[in-house]
Structure formats: C-alpha cells, structure tokens
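Only one chain is given next, in structure tokens, and it is the form predicted alone.
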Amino acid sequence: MSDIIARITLPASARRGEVIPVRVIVRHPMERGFDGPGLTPLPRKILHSLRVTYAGAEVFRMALSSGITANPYVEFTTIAVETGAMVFEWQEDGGAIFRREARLIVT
C-alpha cells in the first residue's frame, strides 16, 4: 500500500440518522495511456476505483475511466449510523491500493 493526498470533507459530528454530506478531492495525474498533440505512448495509470465503508457496511462505490479528469473530485451523501471511521479505498492501475480515513462522530 502506497500513500495518495487525498482532501475528505464531511461535517465533524451528526445526529444519529442525519444525511451528512462527503466531498472527497484525491490528488492523482490520471495518465491516460499517450500524450497530447504527438501521440506519445506512456504507460497508463489511474485510479480504476473508489470504494467507502462506514460502520462496517460498503457506503459508496465508483468506477473510473480514463476519461475522468486528473485530480478527481467525487461528491455523494450517506447516513449517520454510528461514531467511527469512514474508510475511503482507491485502486490503481498495476494494482497499487490508497487507503484514507476520516472519523465522523455521531451523537
């Protein structure tokens, strides 16, 4: 497992049952595969997936593709069930897995 800059926002605490909402930027090129005007092979790399668990359950998943942009930002919303942490987990290409955290407390 690597290390990824990631930026997670979601409100410090919630009531038991509120919608909160989760914005997460993660700091990432997205190598495409080639580059711009001459076409230039490079290998490809970029995050394949986005998968969020909360309180033990899968909260959120996503696929990426190659024609999501670099830095990809993703906004969604869950419920607050219980006090703990929210794991986020992207997966790149050749295998690499990013890992974050953000805790959330619930009252």
Second form
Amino acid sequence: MSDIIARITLPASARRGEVIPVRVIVRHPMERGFDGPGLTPLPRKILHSLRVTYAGAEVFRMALSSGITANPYVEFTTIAVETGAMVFEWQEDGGAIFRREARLIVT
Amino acid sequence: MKAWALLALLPLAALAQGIRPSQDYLSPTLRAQQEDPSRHPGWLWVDEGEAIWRQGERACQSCHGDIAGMRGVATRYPAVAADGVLLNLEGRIERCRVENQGQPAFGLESEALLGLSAAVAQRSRGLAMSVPVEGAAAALLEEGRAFYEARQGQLNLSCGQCHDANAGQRLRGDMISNGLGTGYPAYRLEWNTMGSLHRRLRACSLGVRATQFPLGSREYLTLELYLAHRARGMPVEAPGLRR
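Having gone through the form predicted alone, I am curious about the other one (the form predicted in complex with the partner chain); can you provide its structure?
Below, the chain from earlier opens the complete complex, with every other chain and molecule after it.
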C-alpha cells in the first residue's frame, strides 16, 4: 500500500444524516498503452478502480477505463453517519494499490 | 496625409489599453474550475512543490523559511541576476538548487521543477505583475519586444497579429487571449499535464510554422520578460488552467 498525490475535498463538518459532496482528484498519467505507427508501444497502466469506504461500509465504487483523462476527477455524495475516516483506495494495473484517507467530523 | 497617418495610429493606441487578464478569455466553466482548487489538477503539482520545498538537509525552507514568504515573488520575474543573466522563475530555482543546495538541477520541464515553480508562483496568485525593466533589463526587454513584433515562420505572423489585433476572436474552437504568461506553469488540457510557459511558446512557434527554440533559450526568456512587462498590473493566475 503506498501513497499517492490526491486532493480530497470534504466539508469541514456535517450534521448526522446530512448529504455531503465528496470531491477527489488524483495525480496519475492513466497511461492507456497506446500503440500506433511511429510510436513506441507502452504497457497500459491506468487506475482501474476507485473504492471508498466510510464507517465500515463501502459507499462508492467506480470502474475507471483507459478512456478516462489523466489525473481523474470524481465527485459523489454520501450521508454523514459518524466522525471517522473515509478511505480511498485506487487499484492500478499491475496490482499496486494506493490509499488515502480523509477525516469527516459529524456533529 | 497627416490625418491619414493619425488614423492609422489610432487603433494601435486603443490596443495598448485593451490588454485584459487571461482569465477574461476563459470559458465560464474553465474559469470556475481555475478558481476551484478542489477541481483544478494544477494544485496536485502545487502540493508536490510544497513537499519538495521542505525536503532534504538543505531544503528551500532552510534559507527562505516557510513558502508563504514567497508571496509576490512571481510578480517580479523574469529578472536579471547579479551576473547579468536573465532568469525566469524556473531558472532562478534551478540556479539556487545547484549553487546553494549543491544538488543536481531538476531539468527544465521536469515534474519536480514544474511543481516547485507552481508552488512558488501560486503564492503570488491575484497579485499584480510588476516586473522591473530598468537597468540591465531594459536592453533585454527591447530584445523581447523585437521578437514579439517580428513576423515569423512560414505563415509570416508576428505575435501581435493574433494576440493584439485578433484577441477575443476564435481560433480552432478556442478564444485568442492577449497572450500573457501570467497563468504559467499551467495545467493544459491539451497536454493532459502541467507545463511551462516556454513549452507553450514552443507550441506557438509551431503554430506559425516558425523555428522552435529550446526551453530556456534567450529568445523565449526575453519574450517572457516582454510578456511580463505587457502584463503589468494584471493578476498572477498560476497555476492556470488552459485548454
């Protein structure tokens, strides 16, 4: 499990039961392994999934494809349940997993 | 004859007044994204740059203190160093790294240098450009102006023919701006990554089918100085977001 440059934006705090927007942008070239005349073939290396868990449950999951831009940006909403960590986990081609956490304060 | 000559000069005088900040030429969506660090990928480089600022035994921080102290620095570059060499922000950082930190240079257009320049330039965001052009810089400014005004390449265009005479018009689906360097280093959607002003200038040279000069070349450095002078009073937008 290694670290990755990402910006996770959450409200500073939320009331229990409130719907909160979560924004996450991650630095990754999303190398699509493009092969063409005059180009050197490269192995495909993209982040192929993003999984977000919060309060012991999976709240968001997304399959990312090679058609998605570099440094992908994702926005979703979830419901504030309890103060704790929201864990973001990206899986890269080749099996590497990157993990980042953000803390949500629920009042 | 005299009246005709005066009339011909009039549009030029109006143009000198008509320079607008680059953000004015962005689409509303792109402009909103440029202002929103939660959606602007350029801030990923700013984050990396701020980490580099603190890294190492002789870190940037060891001499300069917190990066917050770099406020306003980007408004004064490019600048002439004590030995007469014209340095832009990237060049200044590279020199500092080699001479004062005893580290190998990052290399122009490297991710680390783009990140560090973006982190430093970001501290001047919103502040007015005010590059000094007295003394040794005066001759270099004229060199840059001459480059800006010279017709170049197979299309025989000068910079001003697009960026003064046709600013606000559309070119290949994009809006032509006044061509200021205030947003660089910028995240350019066409590049899918962060890039320097010199990389952008190379793209402009290619566009008019003229000679592309190397990154950090004298031609682009003096042009950058002229552009910074043209942009005096305009806000620094780095890290910018460009199409």
